[in-house]
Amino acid sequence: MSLDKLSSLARHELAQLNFPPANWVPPSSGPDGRPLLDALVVGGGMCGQTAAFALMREGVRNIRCLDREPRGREGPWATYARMEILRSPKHLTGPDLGVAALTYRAWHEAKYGLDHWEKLHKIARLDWAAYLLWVRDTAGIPVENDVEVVSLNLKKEFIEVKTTTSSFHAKKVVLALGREGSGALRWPEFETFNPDNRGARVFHSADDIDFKALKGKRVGILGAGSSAFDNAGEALEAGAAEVTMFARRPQLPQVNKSKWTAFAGFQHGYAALDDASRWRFYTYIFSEQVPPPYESVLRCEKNKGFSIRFSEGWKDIEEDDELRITTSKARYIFDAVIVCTGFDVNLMDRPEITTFRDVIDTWRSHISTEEAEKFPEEARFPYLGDAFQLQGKAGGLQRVHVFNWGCTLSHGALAGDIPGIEIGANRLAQGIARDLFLEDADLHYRKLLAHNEDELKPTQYFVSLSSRRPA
């Protein structure tokens, strides 16, 4: 089956289960007397598109899903995320939401054939992403691009959404802004170096390398987690003469503890446990750390210019006439370094919410003094309710629901990890609808009472509306 047979059974699956049904959601108007929209999502990457169908699926059709990044760039596939092959195992669904010609083993197999997918290893990145463009064709997800959403300001009824192109109003808002949605980039701390102040030989690893430059060149990485080996994977591949990987552990970590997390009854039922118990799993889980996939080391270790020196952290790193690092053991000079450390997770960094990014409640408020110091990062994630929305004291506040990494501590990994993205869209997209009826209730029931479609019209019992008489 081609590519274009399988977009038409696809979209036949999609109307055999009255996709897209009609929306119900009552229109209303903003404050500026424009339509007010149901929902934005922002952020238009795997966990952004896949909440955008969901909302579809459930008849909230009044909805944007808004990316800054052109089509094809939208969240990490194609852009910082470096990997040949992804992690996760092939048969995995999500993106499709149930729909089987919109699985990835579908269009693996009309793109490359049934054998091709039987010897397949693990998918690789690059038709990931051309996957995830197929399904928001196919399906017709609204995704924008080129529009980056600068500030949201929280009023009782709706939120205020200003974006580089216009400004409009919202009664919810997803923020579906992957790794990086709950809070930026992470950088130790170190004794003088200014990450805001790098030259141009120091990266992190989610910026936009040219790897090519590094063709003969020294570099250093520092951590030791997945992307750390993907870059270096890069950067030897493209021809550096030394790659060197500088670890605080002592060996890498050897079990995913995450990994034992993907299946049905934790993904459904972890957001129901008491606190104590979400956070003991969690702080647990981040504690081991991932190890990095076998793949990615085995990418680096057949290259005789790759190294690691474990137990050897980074205390500084100088820019001069040369690139010096400082470690707890000794000074090396490169051409260039990466610094593999990920994201980290802190409301205080996210621009978008400033207005009322100090009201939201933490986790920090739901455990002990010692724990918060014990586990500092995850005292910072959001404490969320049932459906992704932010909780604090403030009016608003659970208008904007956290659809990304942040969400972890409240429902699991069910927003970035290919696993949860099912459960999790759908329980998003479920709570918003929730949600949108509640507020209308007083409406639909006038639409209730309203509400006369004659069933009986062409029976010899049919009794016309004023001739009827109560039961």
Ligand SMILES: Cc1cc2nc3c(=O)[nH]c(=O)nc-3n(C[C@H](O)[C@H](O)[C@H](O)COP(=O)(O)OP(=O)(O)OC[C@H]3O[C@@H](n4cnc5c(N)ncnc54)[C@H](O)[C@@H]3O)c2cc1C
The other form holds:
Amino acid sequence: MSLDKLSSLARHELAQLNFPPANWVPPSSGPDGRPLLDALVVGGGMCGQTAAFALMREGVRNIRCLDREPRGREGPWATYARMEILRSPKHLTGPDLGVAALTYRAWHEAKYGLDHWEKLHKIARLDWAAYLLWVRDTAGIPVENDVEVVSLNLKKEFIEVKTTTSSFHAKKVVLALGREGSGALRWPEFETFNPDNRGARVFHSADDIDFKALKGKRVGILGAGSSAFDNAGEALEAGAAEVTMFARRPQLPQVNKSKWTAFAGFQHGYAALDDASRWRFYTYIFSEQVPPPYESVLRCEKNKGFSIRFSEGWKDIEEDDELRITTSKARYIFDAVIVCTGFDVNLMDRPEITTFRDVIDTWRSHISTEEAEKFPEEARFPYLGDAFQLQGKAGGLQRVHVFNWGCTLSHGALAGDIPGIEIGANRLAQGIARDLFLEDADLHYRKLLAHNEDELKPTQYFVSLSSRRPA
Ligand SMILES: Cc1cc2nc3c(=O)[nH]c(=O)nc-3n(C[C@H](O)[C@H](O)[C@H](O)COP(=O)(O)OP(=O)(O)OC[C@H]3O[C@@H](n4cnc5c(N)ncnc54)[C@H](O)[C@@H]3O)c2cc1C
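Coords for the form predicted in complex with the ligand, given the form predicted alone:
And the full complex, kicking off with our chain again.
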């Protein structure tokens, strides 16, 4: 089956599922008299588009989904992700929301054939990026590109939204800002180096890096996680003469504990655990860290310029004529360095939420001081409600739903990795549908009273409204 035929089949299946159902949320106006948006999804990456899709499936249709990047540049897949293949197994589902013709497998079979699928080891990264765009187009998910949400201002009855192109009001906002959207790029503490003043030879793994320029160069990599190996592999394949990786740990992490959580019991049940149990699960999972995929390690190992120095963290980076790295054991000179230490989950760092960040409830107030000191990053995760809503004393906070990695301590990885996304998006959309209904409950009651569909009109038992007697 060609991709065109698959698109038609998927649209037909969606129609069979009565998608998209009619919008049921009563229209309302904002303070400026213009129509209020029912939900704004900020971010049109994998989580944002799946959230918007799930909202449409719940009949919440007065929505917008905005992404600051151009089409195809949303999220890591076609930008700073540098692995050749996804880490996850090829059978995973999620962005399809349970529609068979929208699964990755259906897309792959249509594009490359069943035989190719059967022989496939893991999904190629750029195929995944192309697949996500195809799901978006086929299901008609309305992502608007090149629009950045600049600020959100909470009011009791709505949220004021400012974007780079306009201002408007929304009843609900979903923050689907991605991994870095829970906070900022993570830079370790150095003795003198300040990442804000870094020169052109020091990169973070999330930067746009011209790897061709590293041909024949000596490259230092800090970190030994997945992205460290992906960046090392990319540099080696671009012809870097030498790539030296540095890890504080004496060996690589061996087991991906979060892979264990990808089953329905955990995904449905985790959020219902008490705080102490949730804290115990995820502080353990995070502290075990994640091994790099073996494919990424082998990709580096096959180049003779590659080496790893264990138990050797960096103390400082100095840049003048030379680029010098001081470690706990020695000094090294490189032509370029890439810091691969991931993202710091600190929602409070996000410019979009400056106006209310101080009133957001975090895990810190749900654990002991000792635990908060032991796990400072985890303590900064937002403490979310049952549909990913922010909690705290300020009115309107519950209008903001965090649908990215920042939800992990409260809900598990339901808005971070692919395997949890379907359960997460449905939970989010159903919670928003509930809240929107509750907000208009009196209006809905009046609509119920006014509801007068003459079911029996074609029969002899039909009684006109004025002649009906109470039961
Ligand atoms: C390198 C890498 C590899 C990964 N590989 C895997 C894997 O193999 N398997 C797996 O399950 N998971 C993987 N993940 C984890 C996860 O699946 C991805 O991070 C995924 O992209 C998460 O989707 P998202 O929508 O949350 O974030 P993103 O895809 O990052 O999307 C967030 C979007 O928000 C937009 N945005 C941010 N701020 C604003 C704003 N103010 N206004 C408008 N738009 C804004 C950004 O432009 C971006 O497009 C990987 C993650 C990384 C970083």
